[in-house]
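For reference, the chain that follows is the form predicted alone, supplied as structure tokens.
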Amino acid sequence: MEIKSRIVIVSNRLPLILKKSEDGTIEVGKGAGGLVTAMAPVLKNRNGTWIGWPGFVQKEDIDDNMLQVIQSSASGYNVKPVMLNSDELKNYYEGFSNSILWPLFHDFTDKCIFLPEYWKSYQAINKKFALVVCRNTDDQDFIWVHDYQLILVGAQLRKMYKRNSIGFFLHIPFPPIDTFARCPWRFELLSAMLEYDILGFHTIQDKRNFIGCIKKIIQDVQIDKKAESNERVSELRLGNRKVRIGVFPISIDYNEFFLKAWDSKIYKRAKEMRSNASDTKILLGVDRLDYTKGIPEKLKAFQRFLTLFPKFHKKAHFIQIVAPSRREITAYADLKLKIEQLVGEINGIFGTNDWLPVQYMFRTLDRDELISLYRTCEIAFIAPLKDGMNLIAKEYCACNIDEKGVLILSEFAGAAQQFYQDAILVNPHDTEGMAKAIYRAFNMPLEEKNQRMRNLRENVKTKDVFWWLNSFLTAAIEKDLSNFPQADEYFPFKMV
């Protein structure tokens, strides 16, 4: 597609990894991930700008030397940092974003801490981001705001009389009305979202949940019946304005993972890992430390699997990778302790001198090591209690070049809307059901494995992160939506 206007990306974090050493020098590395991969060429082609927090706390505003270091690391596009101090991070990021919005949007209302000071800080920081956007955009620029930390930015820009086309994409789920209604600032959040020209969600269900909240809380919005159907993009009317809402399931750079999986070093490492466990089938879990990821539930399911199917003792091995995250929040520290206790319990009950059922690693793996594991392990076990998309599932499929792997996936991951025909879907609250799913995956005929994985890989290949990017931008600028593709392939699967 041809994009005529300049694009400005606004996200909580810049696509850079910044560290400040003890002597005060700044070290800058390039960020990884599908969003960075997809956006970078578009921003380069359109002389675009990326606005966000550089990742470290500084009391003063950024100085010219630091700005030069940051800008030199972003090849081909502009970078504008938004500096935050420790108090702002505590109340805006750890507070409203991750102690209210994150648990609320993932249906964990018992973990929400509805403090007024969090709301005040969230408003102030969103305004701070909006001011940086306002100073660095022209009237014709397309402004694209990302994720739950910055919901209010669009409304703040409207207050500053910015009449640009502004889009917003939510990278996490959107909750149903019964959950969202618990938020004391529900009206303000929804009203702010309606200030955008286009809103993007991962799944049809997220879109329907949003519309349901609008009908109950805002009310004076005209909603066409088609908006609640399986149309990928539809419109709401607010007086003389229209707001487009669409379904755009995010993905990965398929070719990046596919080509890396063929690398000779990756092959050698995978072969080495496989030779060390020649008589063992390996189950792999890769998750960030978070109560939404269902890590304790997976461990309990594996324990139940070993209890129900003793013939797999010494023949099954579960590798669970947990990437450290938000350990300053009590709920996350408690979760880490619970995981470690479960790992110790399983290994204590079933382990022998020559067999450790669960290998637990609490660290972030580098890309090569992770892809080697994707290639080595027969099964990927991904069972979040609630997830926006889950890109680990897509990475595993892209790297499964011999097409012998099996994907066990939670019904409540956004990726299930795309993968429901070929992954083994599980309910993460059903320990017995997940144990039997592991047994089924281990015993699946090779021909069935090949066909399922081939279908999954084709799905990821054809609907990669560039497809996601083009879908959103096309929906943002297209005048006539009548020819826009429907969402039949994302229509919610039937839960049996």
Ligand code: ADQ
Second form
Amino acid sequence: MEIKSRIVIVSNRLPLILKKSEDGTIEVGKGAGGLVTAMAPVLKNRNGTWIGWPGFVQKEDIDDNMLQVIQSSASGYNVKPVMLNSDELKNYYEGFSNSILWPLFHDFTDKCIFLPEYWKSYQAINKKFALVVCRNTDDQDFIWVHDYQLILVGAQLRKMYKRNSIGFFLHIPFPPIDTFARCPWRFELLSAMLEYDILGFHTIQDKRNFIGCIKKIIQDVQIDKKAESNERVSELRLGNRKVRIGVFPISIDYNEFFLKAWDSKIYKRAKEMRSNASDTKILLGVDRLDYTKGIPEKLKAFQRFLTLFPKFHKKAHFIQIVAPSRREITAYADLKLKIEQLVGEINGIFGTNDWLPVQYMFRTLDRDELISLYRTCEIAFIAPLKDGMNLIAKEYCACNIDEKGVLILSEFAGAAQQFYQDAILVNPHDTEGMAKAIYRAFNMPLEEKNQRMRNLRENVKTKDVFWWLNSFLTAAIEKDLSNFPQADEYFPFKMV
Ligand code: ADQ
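Can you return the structure of this protein in the form predicted together with this ligand rather than the form predicted alone?
Next comes the full complex, this chain leading.
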């Protein structure tokens, strides 16, 4: 089944990279990432539109001409910018989105700054987005809003009398009631979510948490018992309206990574990396700078591993790549210092003149560099304290074409719900356990590594980003919801 109507995507950022050169001309580049890759053909075929902030602050010298450039950029579909000034960005983006919703939804309530001015700005900017959507959609269009920065857009559209079918996908986890209830605007946020026709989450746990919050905070919603089991797509009833809620684990464009990993340039690069470290094994961490990603916890576990297993001195390397992100927020700047301190400490204690245990890079790598690392490193070490999905785990598996790699994965990443049988799952709060998991990964027999990696790759291949997109769009219109298979489910306490 297919949605035949035009699709309008609404996200905080447009999938474009704009650069202003010295002579004042604007260059437009295409944004990267799985969502863009998956959406681009759909938007092109259906004359669709993408609405979002273009990624720079509104200034007086940005005129209509520039907006024109953005709109007619080489993306092959319509692009409509929502311009924001620096005050708006500060309160709506850095404030409500990243100093309230991001920490709250990841269970870091001590980092939440519940300022009423942030809430005011969040409401105003969501309305601003909704106005651009309203002006650029017909009644038949399917409107698909993305992520925590724009939760209120659907409700704002309803206030503007838009009766379109509107969907929402949350890219981060949805917290349990005990956490969510701390938010002073809990009722308003949940009510707004119920204005959508379909809500998508990454995991069954997120869906259950959402239902738990609805039951406690909103009255007059009918919820089937089945909706709380592991039914993939369920329906809630509010009076004569129905809201669908479903589990759609996002993924990557498997073929893009897989084919790139076979590229001879990548192979050469991977081989060069190896020749510099031929008799050592490499543990790889790739993360955005964020306190949810568990980077200090990984460093401490590696330190413990070196203490417990001295035979690995000079035999093990830990390459940790950290992509700069949200540095204007204090918690992120503090985290960077903490990471640098730990790296210095480990290298200071264990390093010798011919062995640097931790190699730390604070930058965004280009795709080829990243894929070469995925191809060459024996172990991927991914240990977020909480993560919606974690695409790096999937990218690593797609690129591991010789199937000799091992994936160490936090049980608190959404990806663990799909990979629990073949990854080595760890609790990122358990330093000792993580150190032993590193040891286990380094010592895993080849046959076992092959089998596990083959299973992981098969999973990523069959459930790629196009599968994700189709599942969501099908669930938006499918009549018989029992056609959806049950959602994957893993609970840490079931571990033996
Ligand atoms: P993020 O928190 O940004 O996304 P993630 O899913 O890990 O996290 O994606 C990060 C992307 O950035 C990956 O494609 C990765 O290749 C790239 N990246 C990270 N560090 C890099 C570096 N140093 N150099 C180059 N590239 C780098 C949010 C949620 C996730 C959810 C996604 C998608 O927090 O849980 O999986 O959305 O829904």
